[in-house]
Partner chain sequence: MSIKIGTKTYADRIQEGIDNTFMRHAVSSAQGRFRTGRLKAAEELGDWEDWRTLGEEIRTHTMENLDYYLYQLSEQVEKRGGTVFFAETAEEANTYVQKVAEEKQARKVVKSKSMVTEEIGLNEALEKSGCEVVESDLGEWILQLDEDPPSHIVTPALHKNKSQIRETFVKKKGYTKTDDPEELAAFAREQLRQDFLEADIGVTGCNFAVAESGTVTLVTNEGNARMVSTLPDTQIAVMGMERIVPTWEELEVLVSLLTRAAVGQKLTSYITSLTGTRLENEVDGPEDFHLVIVDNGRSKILGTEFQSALHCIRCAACINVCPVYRHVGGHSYNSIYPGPIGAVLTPLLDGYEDHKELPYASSLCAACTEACPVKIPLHEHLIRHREIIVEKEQKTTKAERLAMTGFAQWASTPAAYKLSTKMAGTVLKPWTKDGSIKNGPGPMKAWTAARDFPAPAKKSFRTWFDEREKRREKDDRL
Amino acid sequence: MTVYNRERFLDQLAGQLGRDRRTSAERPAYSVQPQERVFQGADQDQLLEKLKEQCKIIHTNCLVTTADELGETLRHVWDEDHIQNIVSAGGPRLEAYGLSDIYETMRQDGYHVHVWDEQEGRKNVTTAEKAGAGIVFSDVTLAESGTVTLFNDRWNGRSISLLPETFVAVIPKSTLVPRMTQAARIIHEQEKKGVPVSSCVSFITGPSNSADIEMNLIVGVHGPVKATYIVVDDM
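Kindly supply the structure of this chain on its own, in the form predicted on its own.
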């Protein structure tokens, strides 16, 4: 996109403010940073306990498993909710966690599993609309609020976590951090290193919900009705 007369406009604006135009800024060094003290010193096991406690508040089922047992855990979730149609994020982590083989076995058992494929375009969204469950991988997991962070990319469309009735997040235990403070720092550090950061970063906290002025909570208003977090011990 071409922007015309931008430099002249900004120079004139700075002149009206009675100062030179500023073209750079430094992050201020705050003397007090209370956000850094939340769960300070907590290890991954302690953060996991915090996450499990928070999941009870946000109406989210939290399961803990190993990479070897991930397939059986997923099957348990699907069978419990009578789910046959599944849409899943793709990418390198499918192989890392053995999900490609798991999905193939489940297809043979009668499940319909669609892995997000950018080459299929709109078909991915149409499939997600009909799916009973959407499976994603959390990139950063906030223990304080029970929030999963998704770096949406060509393997991980936003529709996976929005359109199916049940939202399933596979959470590597190593991704657990105390709160949003650490998630923002991770993103900032990646940008400083020149690592491409997703143009869309989604923060999802349990199933969709809303409350009226009397704080009567309604779950499943504009998105998934149920949410399950599956923490995989990868440490």
Given for the second form:
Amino acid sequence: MTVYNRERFLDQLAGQLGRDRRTSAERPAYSVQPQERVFQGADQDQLLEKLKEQCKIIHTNCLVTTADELGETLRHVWDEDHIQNIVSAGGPRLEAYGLSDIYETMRQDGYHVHVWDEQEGRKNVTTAEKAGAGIVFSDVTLAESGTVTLFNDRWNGRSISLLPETFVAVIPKSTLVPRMTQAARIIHEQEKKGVPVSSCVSFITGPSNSADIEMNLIVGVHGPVKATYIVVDDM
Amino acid sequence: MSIKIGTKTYADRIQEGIDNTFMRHAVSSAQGRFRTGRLKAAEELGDWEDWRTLGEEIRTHTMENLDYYLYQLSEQVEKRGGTVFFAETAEEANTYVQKVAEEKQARKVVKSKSMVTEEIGLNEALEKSGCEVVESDLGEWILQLDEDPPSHIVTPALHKNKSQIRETFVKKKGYTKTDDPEELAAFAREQLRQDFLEADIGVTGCNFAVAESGTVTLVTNEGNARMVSTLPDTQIAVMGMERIVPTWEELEVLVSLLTRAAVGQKLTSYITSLTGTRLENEVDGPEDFHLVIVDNGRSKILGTEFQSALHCIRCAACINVCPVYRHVGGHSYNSIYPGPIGAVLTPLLDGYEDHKELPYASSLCAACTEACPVKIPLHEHLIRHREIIVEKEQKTTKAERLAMTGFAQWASTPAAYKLSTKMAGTVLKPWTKDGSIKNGPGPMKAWTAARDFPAPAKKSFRTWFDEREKRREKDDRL
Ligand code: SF4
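Now that the form predicted on its own has been shown, please provide the structure of the form predicted together with its partner chain.
Now the complete complex, all chains and molecules, led by this one.
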């Protein structure tokens, strides 16, 4: 936890810029703000429509369900791909959506459902590597791009949304916003208040892909091969 | 590798480029797809010119206050448990990374795609320290197995076809399946998964650092950068000193400009923002985080008439529209930064001596300047380079100069250009599923005006929204 060579380096920059070192900077009022106009004034239903539309482009299955039906929907998603091993993010949202009970029932039915548990340390990663599906909760959902924003933390390890072949995001409808602008603003406002940002913020848009071989789109490279969003009406 | 990728003369490289038919088709088809994707994305975004203006304003403000923002960044990274190393030269950067690797007794290093580590030759340095270095971006991995330099900054293995790739996999990794891209990628996934799990150190680049929070943001599609920053216990991020924004609000604007200009996606699959080390109670992510901030000649551009070259966000839009790049391919530029931005930047970073022909690798048609999402006046910079070269002792030989200008002139004739756009129109876009484009918005208007693109059938959100509202009002009245 050190900073090396800073003064020399920054002095050189200031010298090149022909002035003394600056110890503060005022962000300018930018002359245009096109980002604010995207889906301005749209309500949650309209944003959901945009999300569904975008999901078709990003190779992502988008399901809409209610809190009561969430268990059935999850089971359906797993069965479709014959998935037996599941790793899920934990924390307060598990209870809020009744998922603890749902997972318990599923365990009795023979599924292996592992809820991320910091006490188990690195073993969580090994479990995630072997799991067929990873379940996470979206913190902010960007309608325009079809993006799930995760503030990774002790309950939501980075591996859950990365290592299993199938990525499942539970999206509370209330988390929908027009675009990345609103998510960035939340983080910026928090920073200003002195609340530090998560060690990892993951903006995830569908499954992993590449166009590195002859510009063919290949879906599923290092990260998940399949992505499903489950929007839960919580409003 | 360093910024320069070989010792062949410029003329030889161009000849090789022109002789390589596959490469030329690949490049021109890629250019078409990239361009179509970018235009479609720009149109969907609406107000593309406003976005570009905003991008330019952000970059200008940041460069003018670069010393302050880098200071703030380093303070924040330190606060979040990271170590920051300011490196004036490539050697300083490499020596520092070697030192970390030695302290960790690292044997395996996995990397995600990073232009700046190519530029400083980090892989060679790490190998000298006895580390095995594995490039994990699919294109980079292919090139690494084949010991070939990249030819494009977004899709580095653009010049290779799938049967060449298959052959490489067979020879180097005992691959037994077909040249189907999906199968090739599945093989890479399986092979590299093990490397991610075993690696001691992950090395990433940095698309944008955020000064206010000490965050490093990576913009990717494959998921390898997430692997590299999730699994190894030590992460080293290497950034060019200009790759920084003041706050998250500027970050999101530049990310949007980058993904749309680079690949025509609204956002790529993964935008990953990493701040310091993992926190207590967190299980994955690095316990040790280092940020290396590299100058390597950049500061000499600050305060000069070329300062806006530092605004570049490495989207490759200028490369994708360049008629000269289309015909000679990436390797001809003899630099890891090809195309118009390469022709501007390489002489600035590495001196005119070895790159005196580069500013001539342009027809000055200005398509690059029009395409640039942060409005860098690329062709004007090229003209200035030429003037400087001429002023400074006539460095070019007449023959070379003629070859290049003559070629560039031909490549930019309307006939040559039409031919390539025609091809471009028939190929599918890799990332956007549907739709074709109408007359391009701002950036490409001059070029696309000549072509009839089918108009998009989809309503804009605004119209859709308005109509919906009207319907609602009517319903309410009933
Ligand atoms: S110069 Fe502009 S168009 Fe070219 S890569 Fe840089 S940002 Fe993109």
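This structure is a prediction, so every number in the text was calculated from the model and none was measured. Under this definition, the rigid core comprises the largest set of C-alpha atoms superposing within 1.5 Å between the forms. Positions refer to the first chain, counted from 1.
**Q** Relative to the superposed rigid core, does the CA atom of I57 travel 2 Å or more between these two forms?
**A** Shift of 2 Å or more: no.
**Q** Does superposing the core leave D45 with a CA shift of 2 Å or more between these two forms?
**A** After core superposition, the C-alpha of D45 moves less than 2 Å between these two forms.
**Q** Spell out whether the Cα of D68 moves at least 2 Å between these two forms when the two forms are superposed on their rigid core.
**A** No, because once the rigid core is superposed, the C-alpha of D68 moves less than 2 Å between these two forms.
**Q** Where the core is superposed, what shift in Å does the CA of E7 undergo between these two forms?
**A** Reported C-alpha shift between these two forms: 7.1 Å at E7.
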